[in-house]
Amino acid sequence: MRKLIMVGMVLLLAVFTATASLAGGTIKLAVMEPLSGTFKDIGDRYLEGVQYAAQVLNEQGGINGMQVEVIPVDSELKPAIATRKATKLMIKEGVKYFCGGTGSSVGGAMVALTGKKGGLFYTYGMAAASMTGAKCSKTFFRACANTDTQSYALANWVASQGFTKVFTVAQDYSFGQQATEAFIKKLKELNPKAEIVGKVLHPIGTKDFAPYVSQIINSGAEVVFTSNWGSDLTLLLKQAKPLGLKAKFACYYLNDENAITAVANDEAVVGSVAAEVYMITIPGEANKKFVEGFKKAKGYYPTWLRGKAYLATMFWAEAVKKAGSAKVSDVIKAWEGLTYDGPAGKWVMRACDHQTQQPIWIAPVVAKSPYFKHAYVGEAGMVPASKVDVPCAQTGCKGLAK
């Protein structure tokens, strides 16, 4: 009898552990992300939005009755440290799947390391266009856009308007001299008769915009592009308006509430407008059910860096629920093509360089809103992601078309 009663609790186990194993278990995803000092608020935020993503999962079942669990990875944005830490979860945890938005050389790092152990590292914020260029590898995806498309959607925007005379002003490193270039070249293509009548490179971390919004007011300029992020947009913004400077700026970041109630004076911003991949202004049912939602959750809306992180995670999670595994080869092949049609619209992940095809949103800067006390974007409206297409053939990615 105890022999009968012993099989029938082997059999019982061995059914409750192939149940256990059909519902999926976990799935491990590593946030890596600078989550102390200077850059925390960023790393902070991006890491909010994959949380909140894998929140929405798990309560909806996981993905394949697989539930998500995120690992917070503080990178110290230092491409060794980051690679040290990620392998470590390799190593002990099994983790394969890893996302991150704050730099192009921690993700960089990243993808190398994912290539050679094999693994899968996908971006709501790198925007180096080298990483789905000549630099693109079949283990990283981006879901967002680059310094190409985010800069043609301003250039679009910049030439609808009419202007003529513009001046750029941006930091002076890789993403800057990227972001510039891409921007001069397409308002060219677009408007032939617009004149760059100014073009400042200046050291990341400046603290005096004086002499730049001297040149910009001198030179006549009628609008100003820029992709200064942190500091450098709210200190050359808060600096120009008592200078004296009438021309509005066209930027990649001031979508950021953050960025806004920095530069403490509303007329300063008011007019201006910005560029993303995704706004809490985007209109349509699908976004304002995405707001709420978050809001209600947290308690906070989810602008910015909070959004992207989401999108793109949810993304990721489609292409593992059409893989039907967690197995990176598999995911790999199904996220290639796959298109997600969410708050932010109709992207598709383009399978030659796995660079997201999507519409780029631009909103003005309007003294009222309905989030906020202080002046924040309006109503955003779509720049279609085929004007803003960088072909392929033109990236300098290679090896991953079929």
Contents of the next structure:
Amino acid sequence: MRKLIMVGMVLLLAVFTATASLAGGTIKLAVMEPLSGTFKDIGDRYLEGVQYAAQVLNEQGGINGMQVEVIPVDSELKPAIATRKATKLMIKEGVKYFCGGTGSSVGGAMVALTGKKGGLFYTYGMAAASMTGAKCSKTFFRACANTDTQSYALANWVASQGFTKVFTVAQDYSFGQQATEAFIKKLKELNPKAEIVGKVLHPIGTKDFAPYVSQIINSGAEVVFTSNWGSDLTLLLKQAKPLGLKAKFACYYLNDENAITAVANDEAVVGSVAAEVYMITIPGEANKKFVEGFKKAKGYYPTWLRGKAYLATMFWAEAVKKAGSAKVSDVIKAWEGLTYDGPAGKWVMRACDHQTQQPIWIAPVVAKSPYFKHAYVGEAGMVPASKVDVPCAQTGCKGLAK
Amino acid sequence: MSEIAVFFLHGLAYAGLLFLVSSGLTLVFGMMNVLNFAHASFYMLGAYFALSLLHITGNFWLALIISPLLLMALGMVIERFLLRKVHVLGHVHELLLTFGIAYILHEGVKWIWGTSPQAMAVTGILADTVSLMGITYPVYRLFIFAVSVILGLLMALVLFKTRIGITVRAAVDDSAMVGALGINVPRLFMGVFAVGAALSGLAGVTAGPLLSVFPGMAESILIDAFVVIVVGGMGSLGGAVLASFIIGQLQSFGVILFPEFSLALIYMLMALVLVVKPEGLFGEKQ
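What does the same protein look like in the form predicted together with its partner chain, given that the last one was the form predicted on its own?
Full assembly next; the chain just shown is listed first.
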């Protein structure tokens, strides 16, 4: 019996390798995400987006005839563990392409690894501006917004609404500080009359927001900027409403249906806005087709993280296509300056820092959504790439192609 | 003036929550000398039980009663079949055991309910707001404070004025003597542990609608609960009340008075207390 199974397995293996070689080989893409632990639900959704991209590409006959094989890797959100697993994949399976969206620390370690061992890492979610700034690297590409561009987009919205009394709330660590700084800088530039009536940096994982909310109310703010994520976003919104806060929020991450369900009070979110490079409510045929296709294949919608991971992976595939080979150096060269016209508008990979120049979409939360039973973001409006752009000379990135 | 009153109210509501969370922990430590690391996991489980009960029955009051009862049963089982067995081996083993239980419960919660944050909404009067001194204030925050006051009074009444309370306190001082008087001391301790678990469950249900229900909620509250019982004095009920009150107000006013220290305020308080009075405000010298 055991022999028979062995023979069967060998046969199966033979068949697989045969079909693979017939199709011109495979290109392996390892997805480094927290697939266990507290942030599993973030990692899972990113992975679903990458997997759907691979499915679409493979149905089209692969990239240059190569089938895309997605390898999920549990990064456990620990740089040391992520790089150990990645090194093993590089040596044992010859994996050269890696992506991930959670944890800039994991990202930094992966960039160092790919730089040293010859690979490529791209992100669809890591927002630390420094990754394409002072710490930029030949082997790292970012296909999402960073703290500068996302804050600039929200500053654009706040300025366009004519708000002059603005309050900022952010988590007290590098990300929150950078987001706040960028927002204030851009707002002052766009509307010198705007006044920051209060600025809060609070510990991550704050449970009681009441004192902060009272501060906002007393300041007379018309709008509140926040880059908060996770429970710091949901608790802030959830507790603000019953305390009588009327001002709306301009948020980084309100585009997340899980956050809105956790707030559990539609009234507390309706009217506030979210900013992202992808939302399912982006108008246009291309996005409509993508959303429908995704829903049909997976049974749920490509909201937020899923959409971002999908788009970034399609962008990467375009680069491989253009390179005409799976060699990392060719793909790097091909990706620099490449344009991808997808469901979220025109994306251009800038050569000077490997930061995608892309429009950022802003949408208010509306009470009735065709996608969910609860409130969700309504139709998105575009802030063009030129309005959120950080000039090459100001990114702090040195040593990449001119 | 009314502004100060508002911040005072915020502090009271948060103090209420802190007391609810730490009362079970300090009870079990004071009466059994067991530092229960699984305490916060009981709290989380209480919130998740309430969440499911709320989905089934749609009645928050029912969840408020049933969830602590479920935790009480769980507490009994854990004490009877696990904790009692390692009790003879000493504190380190007890600590390790409760640590292990915390891990198991944590993984179990993620396995059953998933990792995404869950909504827990109250309806009716609890979801309402009232006008107090010209400002709107959510009823739920007042409710939390009220629950904590009632619970505190009830605990004091039982411990200091009833026969059961006297027996328990006697058993803490000299369990052999109390046993010799014909009282089943192990069963008494099982009861204490179960009540401790029920109290954490109650805290979980109460916190659910104010804070989100998610797997990280246990860790995020555990540190606060420990700070409360260290500041108040390990095992002292009165100490827990006072420490909760101080920390609640400190958090609330600290935000306006010393915003740059908001991260460190409660730890600074704890350090100060440990330097000046190492046994805690109401603690007994060991």
